[in-house]
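What follows is a single chain, given as structure tokens, in the form predicted alone.
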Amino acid sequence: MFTVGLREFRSLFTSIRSILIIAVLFGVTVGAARLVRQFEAPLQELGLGQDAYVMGLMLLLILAAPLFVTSLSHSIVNKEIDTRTIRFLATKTSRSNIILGKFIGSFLFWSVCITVALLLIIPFSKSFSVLNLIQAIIFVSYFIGLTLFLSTIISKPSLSMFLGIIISIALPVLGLWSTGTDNLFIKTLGYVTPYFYYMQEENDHYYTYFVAFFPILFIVLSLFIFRKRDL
């Protein structure tokens, strides 16, 4: 499991994509923070004035994390099936270890990217919040699990990429829409997105930890399906 995870982590982190993602996270975070600073007075009334840079990072993740994760990991499982390297992996370890390893590798990659981005903004923010780091990682883990699940049930990488892009655009729209509408159907759908839990009042930040349930659910479903399919 950890061997598969390390292999996946290396394939993601040794590419130019990791540098680009960290650069985007850092650049957009700083830019968004400057925009947030224009509303410093009302933010201070809410107790958020000193967290503009973290808010900038979270704003970026809320809007772009689905697309970031999908673009990098849409073929995390089906690529192995399409190239038939999955048969070699299956002779070395169990199917469960393959799925868990894939998730761990992708999870570690994004955890490192977010951590580095937060470290790079310390000279600007003058602080580092472990709580915000955990919340950001939990948010991204939702989409890691969802992408893993899609790549498990869809055999063609091109199709998983197409559907992944559609979902990565639709989820933020649906999730944010559900937080501001009285439509019962849309509001109910919003409960299965992380946006409902992250849009609660600051004092209700514990809601964000409920999102950790969804990656676990996606992993369990992926394990069940992957064990049944032919390689």
Given for the second form:
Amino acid sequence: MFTVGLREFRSLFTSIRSILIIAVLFGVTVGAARLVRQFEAPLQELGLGQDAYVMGLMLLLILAAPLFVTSLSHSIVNKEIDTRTIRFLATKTSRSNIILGKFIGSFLFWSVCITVALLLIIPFSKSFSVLNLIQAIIFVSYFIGLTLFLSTIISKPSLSMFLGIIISIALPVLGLWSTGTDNLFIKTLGYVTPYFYYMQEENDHYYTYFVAFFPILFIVLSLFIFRKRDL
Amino acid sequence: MDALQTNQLTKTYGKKTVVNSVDLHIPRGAIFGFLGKNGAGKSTFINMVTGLIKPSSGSFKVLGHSENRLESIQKEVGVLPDYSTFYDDLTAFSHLNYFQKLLKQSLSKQDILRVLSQVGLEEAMHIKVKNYSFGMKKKLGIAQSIIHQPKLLFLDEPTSGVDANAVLNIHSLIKEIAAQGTTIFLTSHNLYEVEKLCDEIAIMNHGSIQTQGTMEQLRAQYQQNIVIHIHHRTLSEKEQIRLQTSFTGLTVKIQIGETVSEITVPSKELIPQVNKLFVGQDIDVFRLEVEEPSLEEIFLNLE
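With the form predicted alone done, generate the form predicted together with the partner chain in the same format.
Up next: the whole complex, starting with the chain shown before.
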């Protein structure tokens, strides 16, 4: 499991796409922090305090994390099936190890990226919020799990990328819309997006931890399907 | 205990039965050849017993482990799949290092180098696999299948698409691995290869095992007539006619020549009688060649 995870983690760091995404992530984080610094006083008056520095990163994650994760990991499983490298893995380790390893590798990659992005804000905010880090990681892990699931049920990488992009655009729209509508259908759909839980009152941040249930569900479903699948 | 034992192993896709109730017993230590045309079900069979695809019905045991003990099977079995692609960004060395870790082995750098030199890839071990030729990838495929010194090795078409030199190298490698006590299950289209390497052979057709046995057993089973070429002293026309008539009732076909005659008899037991008839008529026999059916002929007879 950890061998597969480590391989996934390393390969994510070496692709051009991931380097670009890391650059955007860090660039926007530092840029937003610099911008916030210029408006420090008015933001303090609004009660945003030091959290304003983290807001840039969180906003970027909320809007772009689905696309970032999809673009890097849409073929996390089905590429191995498509190129048949899966046959080398599946004859050497269990299918559960492959799925869990893939998730761990991707999860580690995003955890490192978000941690580094938050570390880059320290010179501006003069603080490091572990709570924000955990919330950001849980948020991204929702999409890692979803991408893993899509890549397991869809056999063609091109199709999983297409569907992944559609979902990456639709989910934030649907999730944010559901928080401000009375439409029962949209509101119900909103419960399966992380946005509902992240848009709750400031004091109700424990809602965000509930989102951690979704990646677990996606992993369990992926394991169930992958174990039964002919490779 | 057999190296592989299948019981009514079946795989169906919709209404199509690809592997049909296969019962196969492969003894330990043998090089077992698995022959069949494209689409006969050979690769599906291998994929089932190596855990890549799920059987529709039936069961199997690999080295005494039942199919639900896949992790135990993986530790003792090596597999070269029919179509091998690798990670373009990795070298041969890093592939083997990755695979040995997946198998929970703790091989040293020297161990990996030994396997790479065994397949003849030691000089290219730090080159990324995307720059490898097809033959080199086949060799790497074999290397990854033997990295953990398996007791049973499945080689699915190990020489297909490989040049003649590489074929010879792979053949000697297979013999070398078998000599170390590894049971080898080899599928191939190449009848000559199977005939040359294998102790026992099974022929699969339309998903079923059509026949199984050693080359001798298959010959005995499928051999209809035996052709004998006799090289003798020069015969006069008179002697040729006399000889021709003396074989009546004994042979299926007779063709007496001036120095070489071709006699076709229905069974092996008649060979000494043919020789006696020549010698009895004072004809010196220099050489007697018995033409046995090749695997190809047996294979074609099964069509």
